[in-house]
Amino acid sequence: MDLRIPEDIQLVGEGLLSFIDAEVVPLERANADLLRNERNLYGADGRYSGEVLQLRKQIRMKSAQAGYYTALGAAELGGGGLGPLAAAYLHELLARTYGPSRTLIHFVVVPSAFTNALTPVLKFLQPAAKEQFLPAIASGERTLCFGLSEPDAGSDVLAMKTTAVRDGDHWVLRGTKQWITNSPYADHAIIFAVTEPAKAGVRKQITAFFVDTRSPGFDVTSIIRVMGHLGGETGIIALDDVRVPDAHRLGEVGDGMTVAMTGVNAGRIGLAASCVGYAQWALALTVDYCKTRRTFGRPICEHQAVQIHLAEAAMDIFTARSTVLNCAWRLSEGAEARAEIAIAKAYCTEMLGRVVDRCMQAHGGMGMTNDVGLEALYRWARPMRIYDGTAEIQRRTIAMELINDTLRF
């Protein structure tokens, strides 16, 4: 097992750094009282304001046209299929460089593995529809959401109320979808429907399905406003009668659950990577200033109860890195790695809560000022222990692995 990065996707990072510094950073410094503004950030229905979204857009288009936007998508949808050591590694260096404040950088380059771009799920849409959908998604014209989650049914999918019964050459859906990120700003939406209700014995059927945002009776009814946000990308989806094509249908009728883990998995992959970037930002701009600040006459990392803090973030950022990059290694030699990406997930958002408070603890009074940027690293790192699958349901992956004997050590 070698877990160094390779030269050729070392290479492809170093591009990457390069082009955002020339083409996002100036980008952001010009728009920076729109972009670091929360007032001015959203309207007040909590939507990104056109402004936001139009910088948004052009830089996605920007970077398409570089071969960043579409680096991670499968080469058989046209996109450069670096695999899933490259998606860590350039999730990890992104944050790591560019830290929390990065509005434009966070979503629009080498974006989430299923919320953007070439997401693997696009794999299973029938071929005259890749046709048709698949040139403006990959240039950043148009985007993507992936609707999964309900009300009752977010941690326990197969609870799913959403249903679509087929009328001829179509399908009816009706329902409602609810903690989708970037459901109010997509022009498709992934959404996951009943086909089959559960019967004696039988599971219910779940099928997936490419609906066009602006088909009639498809409505974001509303903005989730998160922890410390004055609007967002998460949005509530009602579904009335919306009718979609038999041929925007992804995969085949019942395979709805095959088709939602390709996308999560590997959108889990880039989230814990993106989490040990983040706690390695922290950990440097914290020794930094450790060995700047001076109390009782010398620096404060000198003292050994900082000391302990800067060690303790230390261990558990090796340790996650670790985690992410064995997950990436059997992902590349094709391997399932299912109870390997919920340990991954689960572990580096909890550490990332952990390392970010310690390096608050750190700076004392100045970690908690907006300049410094750690309390807003610690508003993101909250909620990431519950998006895209709690720690719990984590927990349960990794249990029922060990128990089926499939989990070995």
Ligand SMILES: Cc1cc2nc3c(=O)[nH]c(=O)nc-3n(C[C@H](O)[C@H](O)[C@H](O)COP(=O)(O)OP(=O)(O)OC[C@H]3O[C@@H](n4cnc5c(N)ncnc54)[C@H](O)[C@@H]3O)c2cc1C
Contents of the next structure:
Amino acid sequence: MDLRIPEDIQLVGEGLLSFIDAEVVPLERANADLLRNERNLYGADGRYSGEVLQLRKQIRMKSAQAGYYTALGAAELGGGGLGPLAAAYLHELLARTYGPSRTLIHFVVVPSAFTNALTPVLKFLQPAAKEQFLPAIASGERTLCFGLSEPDAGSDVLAMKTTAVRDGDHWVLRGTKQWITNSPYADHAIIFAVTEPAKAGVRKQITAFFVDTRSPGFDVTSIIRVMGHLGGETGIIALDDVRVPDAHRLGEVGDGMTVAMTGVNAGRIGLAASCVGYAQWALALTVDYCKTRRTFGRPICEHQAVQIHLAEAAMDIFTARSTVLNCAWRLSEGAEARAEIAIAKAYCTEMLGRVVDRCMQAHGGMGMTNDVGLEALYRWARPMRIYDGTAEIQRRTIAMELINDTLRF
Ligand SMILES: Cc1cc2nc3c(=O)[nH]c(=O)nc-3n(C[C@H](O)[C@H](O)[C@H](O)COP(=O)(O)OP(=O)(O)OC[C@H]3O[C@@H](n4cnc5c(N)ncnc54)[C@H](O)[C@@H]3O)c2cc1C
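Now show me the form predicted in complex with the named molecule, since the one above was the form predicted on its own.
Below, the chain from earlier opens the complete complex, with every other chain and molecule after it.
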């Protein structure tokens, strides 16, 4: 097993940082008051202001022209096909270099698995729909959201109630989707719906649809504000007899869960790697602070209790990073690595919470301030243990594989 990052991927990373420094950082600085002050960032309804959305689009499209926006997308969709090791490396690099910011870098340069650019789920589009929709998605002009969860169906996704009923060449969708990231801004929604209810001994049938968010009956009824923000990314979608052409079905009828699970591993690797990068950023900041802040006549890094915070954080980061790289290597070798990725997702998201907490503690009162950035990271880290499969559901996956003898250590 060789966990060194190949030189060509490191070069992509260097290019990506140069791109951000040249194109994104100056724009962020010029718009600091808009992007860093939540009273300006969001409108009264919690949606991003039009100016913010315009800036995000501008960066998406520049990044697409430079080749970064779709660099991690599958080659068969027209993406760069750089693969899992690059995904892990680039996500870690970005988080480590720029730290937490709810700004342009964080959201648009290397996209998340489901909301921007060439998500693997798009492989399931029918050929004519691919031709029609992929160019505007790949160019950053249009964005997506992924509507699986519902008010009564999160971990227990098969409990979903949204239905799709066939009507000639169309399907008619009815129901509610909740927690859907980017839904207030997306042009297209990937919606999962029940196409056949459960019968005696047969599971209900779920099918995926590619829905135009401007369709009559499609409405984002509210923004869900999380962790102290005045607005945000997640919304509730009401589907009131939304008509979707059968030609916009993703995959076969009844194969919705296969569609849903495609790309989940890639997404989890990216998320876990971001956690590693943010933890590295926080620890570097904290080591510097502890060398300069003095109490009782000496730098606080000379107090053993503070050293323990630093050392524990380093142990956590080293373990998490090794886990992510190991999983990325397994995926690049063609292995499925389902349980190992569940371990990485659960471990890295929890690791980040522990590390940020220690870093805040070592900063004393300074760690609570908005200026240092640790509180923003603390708020970013917490939901990571919930979405994309909760920490408990990851443990369930790991335990099932142990019990079924498909995982051994
Ligand atoms: C910020 C944010 C963004 C999101 N974005 C999206 C999105 O874009 N698209 C989308 O479809 N969804 C999205 N979600 C939804 C997310 O996937 C769900 O919140 C998550 O799957 C958990 O579901 P739930 O909230 O209904 O919790 P529940 O399923 O009700 O779980 C409640 C608690 O019970 C535990 N639990 C449940 N079942 C079991 C079990 N069998 N064994 C052990 N413990 C169990 C859970 O781990 C949790 O601790 C997002 C959520 C958040 C917070």
